[in-house]
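As a starting point, one isolated chain is supplied in structure tokens, in the form predicted alone.
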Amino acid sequence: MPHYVRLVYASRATFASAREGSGVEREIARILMQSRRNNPRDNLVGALYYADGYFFQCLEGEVAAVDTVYARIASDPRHQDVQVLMRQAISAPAFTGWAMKYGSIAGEVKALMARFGRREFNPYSFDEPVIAGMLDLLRSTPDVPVAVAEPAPVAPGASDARGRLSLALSVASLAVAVAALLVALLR
């Protein structure tokens, strides 16, 4: 029987904001595309929220896979001050169905911060109730499709399968977002 773990971490971005329009921050889109491509291979799921230069991310899966990805994130030059906020054994992943869900939930997060008497989003200061609130928000809101990321470069002569998979994942993410929007509108 597999041993699952939920790992929640915070980090600060090392890159300057380059948001174009109302879409997802360009570097965040790249991270999401990589995660959505790689996590299924490692049987990992999770969610990401990014605001004010801070990452708040939850990874779920088998212990070895989560630890491997976390080590990779800790050495990723796009992250600094990587810190585990929570690590717990779980019987099954809660973010099943999302290789890496992305929440565009700024208003909801602001309300959550106010509910806990916080003026700003700073995940380094989160205690267990705030972490639980963030995870609940991420689980209960629609995923944001990522279409602004640049595709990963394919070596000359290499198979274009990665490009087709990336496109398929983008189309699937968009379809999920449209379905969630339709459900919300029909309520």
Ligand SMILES: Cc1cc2nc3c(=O)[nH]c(=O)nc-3n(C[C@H](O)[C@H](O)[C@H](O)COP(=O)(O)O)c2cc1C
Second form
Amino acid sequence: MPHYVRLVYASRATFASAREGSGVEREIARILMQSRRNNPRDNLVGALYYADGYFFQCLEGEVAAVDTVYARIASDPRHQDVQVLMRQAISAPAFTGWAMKYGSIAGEVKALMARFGRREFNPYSFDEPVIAGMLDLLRSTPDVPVAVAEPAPVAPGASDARGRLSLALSVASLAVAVAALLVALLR
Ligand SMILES: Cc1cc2nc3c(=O)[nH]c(=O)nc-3n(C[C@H](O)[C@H](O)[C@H](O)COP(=O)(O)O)c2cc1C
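Switching from the form predicted alone: structure of the form predicted in complex with this ligand?
All chains and molecules follow, beginning with the one already shown.
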């Protein structure tokens, strides 16, 4: 029988927040895409929450796989002060089906903090009931899909072709306008 483990850690982002509109930050989106690509390969599941410069992540899977990914994550320069908050044996993962779920749950987390008499979201200070509350929230709220919009590479000649197409369209619409004018005048 496989030995499953749940590992929860806290860390602080080393990059400055650069939120555009209401979407997921670019750096977070990159991390999620990497996680969602790698974790199915390693039979890992879990959830990630990011707020106020802090990460709160739960990783679940077989012991060796969790330890391996945690070692990789802990040495990632995109965050620092990586600190394990909880590590427990589990009979089965709770985040089955989510390679790395991402919670956009600021309102719910604020309410949870208030319920536990906390003024701010600071995962380093979380005790077991708060961690359990966070995990419940992450489990029960919708996942956030992500995609990083990189500028599309322009194939050689593509911009020429695009230019020619838009010139042809302009000429065609000019011709239609002139024809319409002639019809109106000849009536
Ligand atoms: C907060 C945070 C969470 C991460 N979570 C995962 C994860 O769940 N799985 C994963 O493979 N990489 C995760 N990463 C990325 C790893 O640190 C590492 O960059 C990546 O696994 C390297 O994989 P690659 O060589 O396929 O790009 C995370 C990084 C950060 C900063």
